[in-house]
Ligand code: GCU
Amino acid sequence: MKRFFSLVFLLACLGLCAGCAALTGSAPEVIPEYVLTYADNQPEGYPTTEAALEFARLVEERTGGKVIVQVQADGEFGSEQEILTQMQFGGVDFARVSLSSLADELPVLNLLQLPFLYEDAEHMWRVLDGAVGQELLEQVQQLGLVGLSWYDAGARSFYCRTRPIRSAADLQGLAIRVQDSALMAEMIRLLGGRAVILSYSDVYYAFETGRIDAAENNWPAYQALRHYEVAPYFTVDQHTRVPEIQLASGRTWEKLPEEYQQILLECAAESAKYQRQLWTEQEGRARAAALDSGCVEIDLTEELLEEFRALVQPIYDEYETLYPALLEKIRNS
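Single chain coordinates (the form predicted alone):
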């Protein structure tokens, strides 16, 4: 009888131990099948880097920890051009870059950043979220990359060190900083300025030394690097809306199972919605902060904007010849 009760007691103890293990959640550790890199040249806290982190979180969650994406911000992998080169060889797996960084190699992408193209932000998103946006994402495959989704970068406007820009005439002869983009340089030439290609981080010093008279960018970029301190006149002409693009390396993509590819596409789409929300919030905060710091905001009438549009018409003449159907779709979206 004593043996019987001892056996019952032992079995009860074993059951109790098993129950405790279940309560403590000591499940087997998941070993990732893929640990992938993600590059962004903006600082932590910026809408694109926050969206990249959300992308990484969603991917880990939906693959059950089998795919881990490690986000590196602050340009740790180099400039956008350097990142793109690494992606083509599989050295970087994912990235967020400006469309301008790709457009010189794939000129059809310039359609999305033609000056004074969109009526407003809603018009641009109808284009990017529709058939044209999907078609151009697929075109990126020609560069050994996979287009995942579009991110917002707002509208770009001119700001000047020496005087307010109230009309196209005020741009005549100004040295104006632009990105390394043939299209943007041509736009400045047609508007009567002189394009100066500089990296984003060198703009403040170029204003201080008088190397440039003006630049063009969005409110968050203008405020984040305190350009209002050296170029206080901000003209809201919104001459271009240059979207950002979330990419995967083609070499990385080919190695992933189709199941994971589909999850990545879904997570990229959700992170894009999240980024647009963050961008809208930051754009409002940046504008308010710049104005509070002494920035002078100049708005242009529709009549004055027509002067700008007339001056850049030669660009449209070229692209209407090259891509007439796509341009027509964009205009009618």
Second form
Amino acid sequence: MKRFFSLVFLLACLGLCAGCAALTGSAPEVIPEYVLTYADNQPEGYPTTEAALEFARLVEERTGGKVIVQVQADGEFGSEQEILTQMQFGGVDFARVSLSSLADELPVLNLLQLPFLYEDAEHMWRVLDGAVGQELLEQVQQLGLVGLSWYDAGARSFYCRTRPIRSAADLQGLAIRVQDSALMAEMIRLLGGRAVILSYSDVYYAFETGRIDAAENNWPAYQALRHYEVAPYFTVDQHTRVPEIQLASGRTWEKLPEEYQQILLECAAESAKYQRQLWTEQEGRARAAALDSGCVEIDLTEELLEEFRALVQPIYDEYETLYPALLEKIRNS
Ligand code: GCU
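How about the form predicted in complex with ligand GCU, since we already have the form predicted alone?
Time for the whole complex; same chain goes first.
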């Protein structure tokens, strides 16, 4: 009997709730068809993670809540290499990674990050936004990934724990952290340093313990991970521009209806525009903040530039032989 009354009470409550929803006009909650993960190794507030959140917002809006993208910043899914492995199995659905993390597996991608390749940022964007950028974005399919868009990561420069770097002689014998990339390790060797491959999250500690003397990155990363605290001498040599790439797991992609794939591509393109805008603002802000915190900026001289360029020439000899036509197109863009 008691049970019967409880049931009647429950049904009455449900009826009342439905009535309230009808009266207030509140829409019934949408049940998502897909809840997908997105990894980024940069902290919250960084231009790439902010743009990832914008991507997620747009996707939710345009699929009417049917596709939800959950962004995990700060390397919560591990290093970029670990994220890429998980993506190949469909364990992580989307990510933004540095091109350097991918290029060992598909060396043609190195063409976009050769040292001293671009005249300036505009030149890089003409390449990425043009036919070469599109062709190389599509080629990542060979790795079981879908290239969605290019994000900006500015220019990378050297910074040192112990002394200002003003010439190649200053790099001789230094232990210099690089990304997990054969090309970047080779660049360091040609410049006279000793390459130490470490993941991004380990760089600060490696400076603290003296395992490395120098590293290289852009102003926003240098500032966001507080590397200026442990390596205050920043030489603006801008030796590479390494684009960021926004990716989907191929396994995830093939499960999605074409209609959603189309929406995801549109949202990725829009988030990329937004990221570039955030990037431009952040480059100046990060530099100013690092300088305020005691970083010493060393300006690039024409001699240093010429010296570095001559030293890395063997890399060009190799890539000119491997991909002459593509390299020519990049140069003429
Ligand atoms: C860039 C990039 C990171 C990358 C880092 C690195 O700052 O945004 O994704 O991990 O370089 O040097 O490893």
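Superpose the two forms; the largest set of C-alphas matching within 1.5 Å is the rigid core. Positions refer to the first chain, counted from 1. Predicted model, so just to flag it, every value in this text is computed and none were measured.
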Subject >> Core-aligned CA displacement of Q134 at least 2 Å between the two forms >> reply: no
Original post:
With both forms fit on the core, has L143 moved 2 Å or more by CA between the two forms?
Top reply: no
**OP:** Would you tell me if W125 moves between the two forms by 2 Å or more at its C-alpha, with the rigid core held superposed?
**Re:** no
Original post:
What Cα shift, in Å, does A206 show between the two forms once the core is superposed?
Top reply: 2.9
